[in-house]
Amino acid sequence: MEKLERTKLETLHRFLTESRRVTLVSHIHPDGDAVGSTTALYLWLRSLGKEAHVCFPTRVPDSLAFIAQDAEARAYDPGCCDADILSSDLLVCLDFNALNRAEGMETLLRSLSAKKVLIDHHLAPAEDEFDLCFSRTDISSACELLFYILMEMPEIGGDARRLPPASAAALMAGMTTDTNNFANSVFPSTLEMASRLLAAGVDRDALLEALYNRYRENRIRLFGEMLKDRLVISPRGVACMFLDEAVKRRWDVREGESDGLVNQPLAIDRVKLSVLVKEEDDGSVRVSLRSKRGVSANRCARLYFHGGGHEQAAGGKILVPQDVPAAAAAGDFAARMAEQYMELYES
């Protein structure tokens, strides 16, 4: 990774010196960047004695409500969120690249006079929304570019043993999660924060068992049915899932607890791209695409799925009448979009 910018870190601290109201703010449905990113900045604000809140568009997943514990995230709820954010006198949007990004919380973000600042690792940022703007391509996660930027404050001085402890393990767990636990976009830095994360006192065994062995039983036997009985994969190479509402209460499914079943069908040689459609329990239709190297999920989700994201994980949506008359086709329409896609792909 380059060096960061002096003048964008100057800055920064600046911002954060003069402030004294900080509202963290991340995209909506919050995986573990998301959570891991606004929980470790919060954490580090308060050792320094900032106030400081925490807003989501939607609640934490049960499964990643451990990382954020300790920083009193709330889900938006304009009763009990506005107030506390429109006293605010600066403005940090982690983990996503647009204000549109927060759906519910856009035009509330969009009305603060506060300064806004952005730091993310998602392409096409919205740079114009904001006062400043870190946003690097060439790195994992949001959590670490957090992590560089926070070793260049003059309260750290580039030593990850000054971070709070939970600081230190939201900024572990968030990165863990974004590169599927070092499977995918991990770079030089990646594994340096790593290193140094681990050597300032991290407990990553203790952090995996957290992450990935805590799973109700229902979780795993969702994943039994959808690859059993609902996996379609396609002369082309796309494998494709449709999580309806039905099997959703079949198995008492939660928010979260779908997270990493549309990663499980690249395992299989022929698939090229694996798509996961989820209703939702407003009706909407969700979109997450998964790609091998050499075939862009980002792409594949810009064309047809109102969405977007990295090369090889990507998201979006499935408009309902727009796109199909109900969300019982979506499914169905999916498959042929990303079929259409392939095809373009091998033209």
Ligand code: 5GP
Contents of the next structure:
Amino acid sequence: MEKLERTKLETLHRFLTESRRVTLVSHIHPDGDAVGSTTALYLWLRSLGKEAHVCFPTRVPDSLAFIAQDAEARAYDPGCCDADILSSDLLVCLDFNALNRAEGMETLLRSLSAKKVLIDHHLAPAEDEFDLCFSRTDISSACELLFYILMEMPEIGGDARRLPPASAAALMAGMTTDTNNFANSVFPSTLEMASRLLAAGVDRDALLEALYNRYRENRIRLFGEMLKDRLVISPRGVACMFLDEAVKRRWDVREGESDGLVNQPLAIDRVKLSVLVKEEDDGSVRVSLRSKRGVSANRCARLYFHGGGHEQAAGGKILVPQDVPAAAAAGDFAARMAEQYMELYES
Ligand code: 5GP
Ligand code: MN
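Starting from the form predicted on its own shown above, please give the structure in the form predicted in complex with this ligand.
And the full complex, kicking off with our chain again.
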């Protein structure tokens, strides 16, 4: 990773020093990196005596709640959060690249007079929406970027042992989930961060146990059904699965419980792009894309699914009725669009 700019670090430190009340926000459907980065920064700010609030546009999945347990994280609800957010003098947005990714909170966040800071690792950040941007793609995760920013703060002075222990663990957790436990997006700086956090006392074995060995049985059985009965692979190497309401109901699928399913087909030799289409409880349709090196999940998400993300991991949505007449048609639509993408752009 290239060095962080000194003037930006100094500006961030000044913003933090001058503010009394800080709001920390991440993206809709928070994942491990979103939860880990906001929690880590929250706990550090609290250790400095700042008032801080964490709010996500939608709730933290039960499987990740252990990371955020000390952060009093809330899911956005105008009744409970508006006053705290509106009275903040600093907003820090972590692990997303534009205010529209905060969906239901977007209008509120745009209306804030507070200074806005971005700490993120996605492509194409909306830099004009923020007063200060830390946006890097030569890094594994928002947690990794935040780690190196915190190391440069005078209170830490490069010594990871000065982080509150739960803050260090949250950084390790988010980096671990965004790299799929060191399977992708690993840079020399990622291993260095892991090494420094381990040396600072993070219990990685306990973390892995909590992240990967405490799922409900239903999740594993859902994966079984989807991979056995619902996975279709095209001759061009597009794997597509449609997780509809009926299957979700059968396995009582809860928020975040299908995370990771989209990665599975990439283990198959001929699969180059994996697409998971998911019907949400409110009738909207989300798409997750993962690709092998040489194929851009990000470009496919931008061109066909109103989304974006990273080169090999991206997401978006299928709009009803603009893209398909009804959610039931979303699986076929996604398979067709992804196939067309491979034909036009990747062959
Ligand atoms: P996931 O498939 O795990 O939901 O998301 C994979 C990646 O794509 C994440 O980095 C996420 O932030 C990004 N992503 C997911 N959905 C969207 C979307 O609707 N728009 C954009 N710009 N990025 C998305
Ligand atoms: Mn991330």
